[in-house]
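One chain is shown next in structure tokens, namely the form predicted alone.
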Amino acid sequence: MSIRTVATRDLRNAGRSPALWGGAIGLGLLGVGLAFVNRGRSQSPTVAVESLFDVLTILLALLLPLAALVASYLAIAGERESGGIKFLLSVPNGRRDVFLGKLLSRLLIATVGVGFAYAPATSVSLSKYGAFPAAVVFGTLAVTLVYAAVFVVIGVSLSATVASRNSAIGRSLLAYFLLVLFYIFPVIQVSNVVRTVHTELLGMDANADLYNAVEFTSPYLAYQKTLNLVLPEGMENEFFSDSTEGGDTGDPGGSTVEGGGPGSGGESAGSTATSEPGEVATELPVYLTDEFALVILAFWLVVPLVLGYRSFAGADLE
């Protein structure tokens, strides 16, 4: 049995599933409804086409994570539970082949469920309007793929790292807490933190800029920011307001994070924060680019997955 072949099982295993079923039919109605609900009043069907996937995007931010964690858990901590774990390192597996082979049919499915989503709504887009901006259309697809391989990753490893359901599920729920709802609905602003540590504890000058860039670790924010590489004028994601120092904004430290949200309007961030009228505006700090946003989700791609499979490969399974 390879890697091939695990990831065939696998498959077809969650081919059974009324969860993941559950899931990529949800994804598909989403898609479907945002088709519908878009009515493109005063906008050129191209416009009202670009809109519904900046919309699509936003809410795929939010319920992306959760699908491709739900659709991920229990890669391995399932097998390791019910015992057949023992029959996927029979001979000749060994536990990478298992490891990559779990990972690629999660992979594979987390594809399958953003293409429910994207699939119904170009569709119903096209008929309804006859445009398809393609660069948009493609262009989000592939930053959205590569934020569900994301999720996915990070599903599997965390997978690997226990023995039970229980543990699986309870350590996928903190994750999307940490990652996702952490920066939707912020109990404590994680900039805030960083600043107050910096400043106070290690009695440093204030740097806005480090403060935000300790933000834009998290791929729920680093996906927005790749998808402003993407996304139209006028309709990317707004993070920076004001890079002056000293301004109105409440950071004496530089640049600062306006909203933080999927979908709040205005002109990109990408190169330069804006400032107040008749000051100039400063260029940011390459880490805090849009284009750096790419290395962010990177890191998330390798790292889990790196410690991940390092885990499970030193795990007694007994």
Given for the second form:
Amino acid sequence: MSIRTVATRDLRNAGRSPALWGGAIGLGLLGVGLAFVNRGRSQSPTVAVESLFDVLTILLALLLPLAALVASYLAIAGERESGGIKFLLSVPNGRRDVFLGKLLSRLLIATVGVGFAYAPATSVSLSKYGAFPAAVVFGTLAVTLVYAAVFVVIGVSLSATVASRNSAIGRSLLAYFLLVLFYIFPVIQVSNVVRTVHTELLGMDANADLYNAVEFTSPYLAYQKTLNLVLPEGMENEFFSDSTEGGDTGDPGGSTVEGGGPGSGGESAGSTATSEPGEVATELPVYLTDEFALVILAFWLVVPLVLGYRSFAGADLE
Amino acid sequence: MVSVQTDSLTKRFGDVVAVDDISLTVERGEIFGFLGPNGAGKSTTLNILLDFIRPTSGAAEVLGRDTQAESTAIRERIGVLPEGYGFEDRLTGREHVEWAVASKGVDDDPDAIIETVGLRGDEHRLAAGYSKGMQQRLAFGMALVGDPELLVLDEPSTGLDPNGMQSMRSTIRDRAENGTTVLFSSHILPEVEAICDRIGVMNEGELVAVDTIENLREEAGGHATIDLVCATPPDPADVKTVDGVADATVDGTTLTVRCTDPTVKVDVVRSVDRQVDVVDILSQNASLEELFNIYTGGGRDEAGTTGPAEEQ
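In place of the form predicted alone, the structure of the form predicted in complex with its partner chain is requested.
Entire complex below, previous chain first.
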């Protein structure tokens, strides 16, 4: 009841925000644009549409965290700065109601945002190719919604730890950098940083699985690994191909597949990977498998929430 | 029955003691006012009662419930006009009232509330675009939703014009007559004087006096003050020799004389009139303002500057 009144008030206000609709339309245009640009090449219509969604998820992997953080970073900090929190807590709401109500509202907004990207992509593809690969569309949609939810959770939770707009912006940007960008640019890539610290500073032997495991803590990677569970063979995002370097099997079979880091996966994964998908999977330690990505996403859904709420629950709201 | 009870309530922000060991009881149906200069700890005390901030030590109960453990249950029975509130950017005045009605789970008519606080005709405008006085009325209206047992009003007359103040006071009195307890804070003396049954004077986090206005006035020694506006600047030296005069100060052409005995005011006027032409006479008995100054040691004026007010 109280969660609902907090959420409906927030949605009502947000629904009148031109910026929010601008963002949603932007995501819609992204979906339309990709669908139009998408070429079938020599593939079958179904594969063409499937690869469209593969490309869409690669873009969303980068853009969605930003969109979700922007949509949620002010959820609570904004109310604290403006004084709206005083009204929210002057009626029969507890802090938990405010926190969960805001979270619910921002999750719905993010869901609608993803819908804005998916609906046009699906309908344009359908009219262009007449194909609707339901498993891939709904599979990637479900994983993408979870990914969006992770960043809404992170955004709302960060928002709950600060009292001002500026701090909220700062922390959200930091989160985007630490959880997404840090895993993309090769020079500062987290696995390289960890490798340097581990081998140069600590003087240890290189351990690829350790670096991979550290890298895997990012929801950005977890998202792409989870997508492998729903993407058709040949479109999987390959990571951790160097796992055997410091691992136990020493079998080079799977490790020759791709040298590429995150983001370079996708359609080009090619024949070698698909010819022995099972073998690659069995070589990886459990904590580096695609399935384990679900655990990582679950971690990011729960832990920030608990920390964010605890901080908010104990804060002095002046 | 007790509406509000605090027990050695203390709140520190770092080294600053914002609320210092306050023990207070407010009975049901009372209109109780916290009076004090800015920064005296009035809002902090109310914010602790509302569970916006947490006490460093001590405890408080509102309507018999613990402020921290049972804040939601308390909020079901109170109406709040908080300090430092802000409206949603894109919701109208009426929508804010509707939201308060829905949140409290009552079936009040939003239009009746809007009528009560005099916002008829403006209810479909965005609340964030209201003037300060209109925002204050709207916030007051939201506090009235659900006919609460206790109204907590933090500086309620801020930004209101005289009409608005008058109308708010009469609403507060009406509610109090129907058994509502009212707890509010103010640095505006006439307001406190006009509506309070009892006041608590706060200064630098401490509750320095709690009593009815009559008793406080008596305690202050029954001083009387007389202001004489003269044609030319008067000399206070002569009048100070009059029996019963405690003090005399000059500000421009105005001579302010404080008498320990109200009956010597006539002697004061005679004495001054012999010296200069008296243009106007303003006489008042011991005012809360003086009490305020006595208890707060001059305190801070409304703008928050420190040091004693020189005109006094």
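Predicted, not measured: the structure shown is a model, and the values here were computed from it. Under this definition, the rigid core comprises the largest set of C-alpha atoms superposing within 1.5 Å between the forms. Numbering follows the first chain given and starts at 1.
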> Any chance the CA of T196 moves 2 angstroms or more between the two forms, core superposed?
Replying inline: yes
